[in-house]
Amino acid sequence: MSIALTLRGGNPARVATPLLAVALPSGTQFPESLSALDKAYGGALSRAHKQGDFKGGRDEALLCVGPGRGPARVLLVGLGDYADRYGAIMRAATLAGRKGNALGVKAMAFWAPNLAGDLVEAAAFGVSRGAWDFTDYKTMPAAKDRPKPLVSATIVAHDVRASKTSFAAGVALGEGQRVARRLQQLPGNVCTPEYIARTARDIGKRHKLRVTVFGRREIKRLKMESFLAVAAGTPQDPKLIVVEYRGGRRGDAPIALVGKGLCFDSGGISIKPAQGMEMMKYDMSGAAGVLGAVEAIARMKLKVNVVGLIGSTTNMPSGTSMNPGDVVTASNGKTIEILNTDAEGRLVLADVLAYSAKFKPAAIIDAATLTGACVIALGNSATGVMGNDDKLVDEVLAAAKRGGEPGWPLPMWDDYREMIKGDIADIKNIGGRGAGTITAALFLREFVPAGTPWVHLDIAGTAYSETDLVVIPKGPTGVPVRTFVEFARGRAR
């Protein structure tokens, strides 16, 4: 379910809403601009602040119930030290949206001191992100006992006129992330390659974009043996999906966003352990990130050309599956020795990356839940970032930081290339036990069109969470939607 966001100005004390979230930084005086609201609450807000019941710390929240005029409830939310104002507002608004949804109010509002410009964007995006919920498969209680979902929210800005563009961007970012998180959360028997293709077509229809979908027959005609090797064990039709957004000048080279779309990864013949295998429905998070980013970019009408490319299938064990020891030839002519069928994402991306040459991209960024080694190296707080162009790597890292999806660079030294040098073919699909994230990226580099700047994002640790993250519940995070969009915005300016 979407959320309707609106923008308004004025005194927060006069906002008639079931819930008003008030975000305040730590270590500051109670704002004079809240005096009318505080008076309506009998001074309870300033007393809570003065007595230390609410200190304004990050993720701190205190709910107060009012007398009935203006906001029925006030939720004080902490901004922390407020050094990164955009990030602090985004996080506080996310927490506010989540708590508003949990309270069962249909509508809420969000206010913070001097909320204007890009801070309004952060607030709109944050509330949308926090209010997102997935209840499609839950049996709901009787209507009288059912909590009301949060369906609308108002951002109360200090300067409405100066904030309209930023507000619209925040709404677009929120909707893009909702597309991605819904795809991620759907079970593998629903979110099939055909479902992802249908979602791409829906986005294309909504924004008048060109969408091309190739099935098994066309993929075979394109000589994508690497991609087809992964799809060999499933009766589901694999899909190569291309979405073209043309917001820039005619003839300008596009940005290519490439996503891994493994709707379920059993590991194939090299089958995974049973425990935790259900999380492998998230192996299509790179594809979800591409589609979510295209949705946001199209809504924002960015003046840049973008092409999204997705390789989608499932990796299943069967009598027709690829086997360890098989050799296949990718569409760029390189031969691959398959030593482990669970290193399948790179086999799909190899042919998709090679195919991107058709569009002569200015830069390629791919995203994939590619290696468990990245989770070991960086945990769940940072995305692994690698590439063939240091300048582009820095540009992507900056975009990721702006979007609140921090990344960390890993080396791509040629010494590591020896670990995937083939014994009977050009290249092996796995190296040794060490440096697994780096050797996976080096494998992908073999299929990047010659001379094209490229960056790989390993989102294995950041695309979804197996625990509650306070502002985001267990499940999909929407990474790397913001990284993709912020990169495109940087190129559009």
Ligand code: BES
Given for the second form:
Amino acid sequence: MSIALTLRGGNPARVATPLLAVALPSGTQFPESLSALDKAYGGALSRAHKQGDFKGGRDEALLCVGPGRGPARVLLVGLGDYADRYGAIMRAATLAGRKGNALGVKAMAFWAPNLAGDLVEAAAFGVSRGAWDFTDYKTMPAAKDRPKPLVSATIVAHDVRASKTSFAAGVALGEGQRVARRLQQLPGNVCTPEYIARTARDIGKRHKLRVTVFGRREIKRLKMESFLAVAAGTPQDPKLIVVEYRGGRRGDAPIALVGKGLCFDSGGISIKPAQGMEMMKYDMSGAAGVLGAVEAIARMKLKVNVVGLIGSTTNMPSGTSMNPGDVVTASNGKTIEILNTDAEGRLVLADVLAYSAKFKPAAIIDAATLTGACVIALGNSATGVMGNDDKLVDEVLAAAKRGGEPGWPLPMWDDYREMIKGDIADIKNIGGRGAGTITAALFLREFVPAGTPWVHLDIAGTAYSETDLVVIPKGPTGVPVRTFVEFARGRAR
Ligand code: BES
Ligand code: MN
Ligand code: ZN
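Pass me the form predicted together with the named molecule as well; I've looked at the form predicted alone already.
Everything in the complex follows now, all chains and molecules, and the chain you saw is the first one.
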């Protein structure tokens, strides 16, 4: 369900709400601006601070129940000892939204000292992100035992008029991330390539964007043998989806955002072990990121041209599927030896990257849950970042950091390229045991239009989590929506 966010000003003591989250940094004096609220609470808030029940540390939270006037409850949340205030507010607001949702209150508010400028955006996005959940398939308990869903939240800012734009951006970012996380969370039997195409069309309709969807017939006509090899094992129609957002000048070269959209990856004939295979419904997270980013960018009306490109199918074993040893010719003319059918994402992306040449992009960023090796290298805390242009890599790393989705660079040295040299064709779709994330990226590089700066995001470890990540529950994270949007913002006029 969506959450309605509103913006207001005034003293937090006078906000009538079932729950007011108050974000404070660690190790400072109890702020003067909270004196009225503290008084209403009989001094309980400053006492909690003084006694050390609440120290303001990162991810710290303390719930206080009030006397009946003003906010019914106050949740003190810690900002920690931060260097990056935007990031600290975003994180604390996320935790607040999550707690608010868990408490079963219908509405909540968020306040922090001197909440102004881009911090209002951080707060709005954070609360929206924290409040997100997915209950579509849960049978509702009887009305009397049912917790109230958190349907609205208020950001209490220092200066309302000066915060409107920042607030709207935070709402847009939250809605974009919701689009992505929902798509990610939907099971493979619901979120099919057809469903992703329908979602793209729906976003296009709401924001008046051109959306083009190609099926198996057109993909064949485009000579995308590499993409088709992956789709050979499934009766579902594969989809090449193009969404065009034109917020920039007419002739300005667009940014291309490319996403891997595997609605399920069984591994194909090189089948995966049963343990954990259900997680491969998340193998469309790159595609979800593209659509979530387009949703946010369109809501923000960014003055930039963006083209989203998605290759969507499922990877299944069958009598018609590709087999290890097969050789195919991608649409850019390069021949590929398919040694492992489970290295399918790069086969899909090869043809989608090559197709992006049609739009003469100024830069390409792709996102894919591409390698298990990336999860081994970086865990759930960083996206693997690689590319053919160091300046663009740095630009994307900065965008990722700003969005709270940190990335980390991996080297693209020529030595690694040797590992994917083909025996009987130009290139093999797997390297050796080592450097699996890098060889996958080097494979993709072969299909990037000549002379185009490109960055690849391996989001295998960051797109979803199998455990609770404190501010994000187990499940989809919405990565890389923020990275995409921050990059587009940086390129906007
Ligand atoms: N979708 C997987 C990568 C993946 C693994 C994502 C675990 C998230 C968690 C990808 O298609 C894949 O299967 N990659 C193989 C490549 C290998 C065969 C070279 C892998 O990582 O095992
Ligand atoms: Mn695979
Ligand atoms: Zn995959």
